[in-house]
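Next comes just one chain, in structure tokens: the form predicted on its own.
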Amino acid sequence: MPKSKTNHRKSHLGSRRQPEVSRAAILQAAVEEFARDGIAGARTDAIAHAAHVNKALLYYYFKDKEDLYQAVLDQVFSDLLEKIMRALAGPGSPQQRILAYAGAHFDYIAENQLYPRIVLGEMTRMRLGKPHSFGRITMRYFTPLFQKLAELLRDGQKTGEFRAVDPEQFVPSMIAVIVFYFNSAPIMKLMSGKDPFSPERLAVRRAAVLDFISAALFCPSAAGKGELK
């Protein structure tokens, strides 16, 4: 009996001849085991699995578990990063700038849902004293969003759109009313008992995340120069 197509395609997928292809795989198939069990409790032949890759190509791309992991957070924060910095050097006021910004970090998490978990992960680990990343993902992703986040609030200052803010106090304060809502989805669901992620609750969410930073942000004389979009 000839092979199917899907099983055609997954056995060549476990090979060196589509590199691109199968680490891509790979990725998404640790995402979602480090979502769910944190580095200490996810196992290598189940992400293998997941990719319908054997172990040995697993090691041929990712020394260990931890270079796994690593590449991990690399991919959610890198291309988190990069969409967000193309939205602040965009066109437009700062108001628009910032409700651009928000926007587009609402989209992408909404759009890779299982990430905050995997950055959950991470902080308990420090906060627990274990080995962690959060020096290097700092350095290298934080500080550059933050020094551009905090360059677009004095921008908004001298042109009077924006409030007299901390940056040190308003950036994280703002991060955490786009992001909460994702963390905090099953007890929402429990409260209220619609579905969090469904396309018209994401809708009422982001539009209820930019209209939030408006009111905390922009100066009353300066309205209109912004638009939720």
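Please read these numbers as outputs of a predicted model, since none were measured by experiment. The term rigid core refers to the maximal set of C-alpha atoms that superpose within 1.5 Å between the two forms. Residue numbers count along the first chain shown, from 1. First, how it differs from the form predicted in complex with another copy of the chain.
With the core held fixed, K194 shows a CA shift below 2 Å between the two forms. Put the two forms on the same core and the Cα of A46 is off by 2 Å or more between the two forms. Once you line up the core between the two forms, the Cα of V165 stays within less than 2 Å of where it was.
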Contents of the next structure:
There are 2 protein chains.
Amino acid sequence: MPKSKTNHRKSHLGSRRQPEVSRAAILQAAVEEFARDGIAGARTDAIAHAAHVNKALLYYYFKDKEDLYQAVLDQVFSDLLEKIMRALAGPGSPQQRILAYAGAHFDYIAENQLYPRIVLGEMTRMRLGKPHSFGRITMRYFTPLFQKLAELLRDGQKTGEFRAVDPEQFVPSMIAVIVFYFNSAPIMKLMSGKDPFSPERLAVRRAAVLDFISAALFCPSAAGKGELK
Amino acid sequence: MPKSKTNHRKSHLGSRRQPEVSRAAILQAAVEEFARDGIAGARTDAIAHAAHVNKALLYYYFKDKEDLYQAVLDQVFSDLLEKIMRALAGPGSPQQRILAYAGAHFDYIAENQLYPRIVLGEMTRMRLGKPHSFGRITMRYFTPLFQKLAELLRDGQKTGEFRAVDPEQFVPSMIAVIVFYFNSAPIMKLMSGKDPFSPERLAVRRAAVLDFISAALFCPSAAGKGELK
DNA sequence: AGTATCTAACTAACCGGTTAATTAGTAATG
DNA sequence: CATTACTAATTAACCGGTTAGTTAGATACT
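Write the structure block of the form predicted in complex with another copy of the chain for the protein whose form predicted on its own appears above.
Now the complete complex, all chains and molecules, led by this one.
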């Protein structure tokens, strides 16, 4: 692999003189490390090593561990929110749109299984009294999503497609059903032996999630109008 | 500072010559500390201080931090499982029994809000490939509960009360709805301003959970037979 | 074109505070 | 006096963060 005269053969070739490559590598490594053990358990040494970068470089690009963590959260949530909002803004009846949302949310997580770990971990970590470094994230990402979903639920209730559920209760329940599987997957694996992340199992789960939500939300009278396959 | 020979009230009065008191104090303090930040973030100093005990005493009763953590998990789960199993073993139709279970599970968590933090934290922490120190817990506590619930679901399907859901999919969904609220509570608080743990809000949530499960599971034909109040 | 200057990108080595764990012992009890 | 319960003091490792540089390329000047 001749690489012009200025060949610097260390082993961490991947990232010399390439700021955004290095920065992205750090961020990706940080996502994985933070997903594993949260901010407390994450090791800056491990992040640096995984990114094939010297540890000091973390502090070149980010103020400190907390700042890096915030950057990770921002990346995770902005990406997620963008995809979900697009699905929510699509055409169709409230039934079709809520299922489109749920499917998109599920699909996104299925492709990025680290993300719910970070989210749930962070939720679990933030206490009610404490100063909330997570508050920024809530305002910027959760609130818009929540309100859009609540609005959609009210729409469906107006058309008579949805049961008279309280959005403030229904939205978290729905998200729970979508997300929880990926966190409990290791236990399912232990119990069933099967790999919960295989394409077949994911397809089964996806269908089950949509069925669960449909049954819990749609009026019995007007059944079978959503896309269930 | 005169200090008669048998005078040992230093400040850690609570626990001299009282092995089980000390041990229990350590365990309770450990539950709270582990719930906050997981095993990685928990500080043995903090546990000892909260238990009004010298740190070395932790190592008198427990081999190391990991061992203490396992003891905490055992206490949490055995307690939870016992209460839930009792509710599951009660009398009544499958409809009534599944709602009794869900209500009991909800109530238990409402009273011990630290527990789902530990559980979810632990789920999040265990990776698919890694050696599973959590496997013991799974076998001892999760599997029996899961199988009992699956059995109940099949019972209800036989009597025609329940829809033809796949227990392997439905059980995790149901647990998700019951549990998730307590983990997302801090965010809900930020968004709504209201305290998600106030008795009124808990009652509302409890009703919503039972309604959600009822709607998702019970056959539309045979509605309104469970206890919904 | 060549070279001097400048700077962004990056690293090796280290530092001091923290933390899990140990040790060596003291005090109570039967 | 032997065993159980418990602690002060200590240690070794770890870990977040810093520092003092080096390297590679861009720009300026000749």
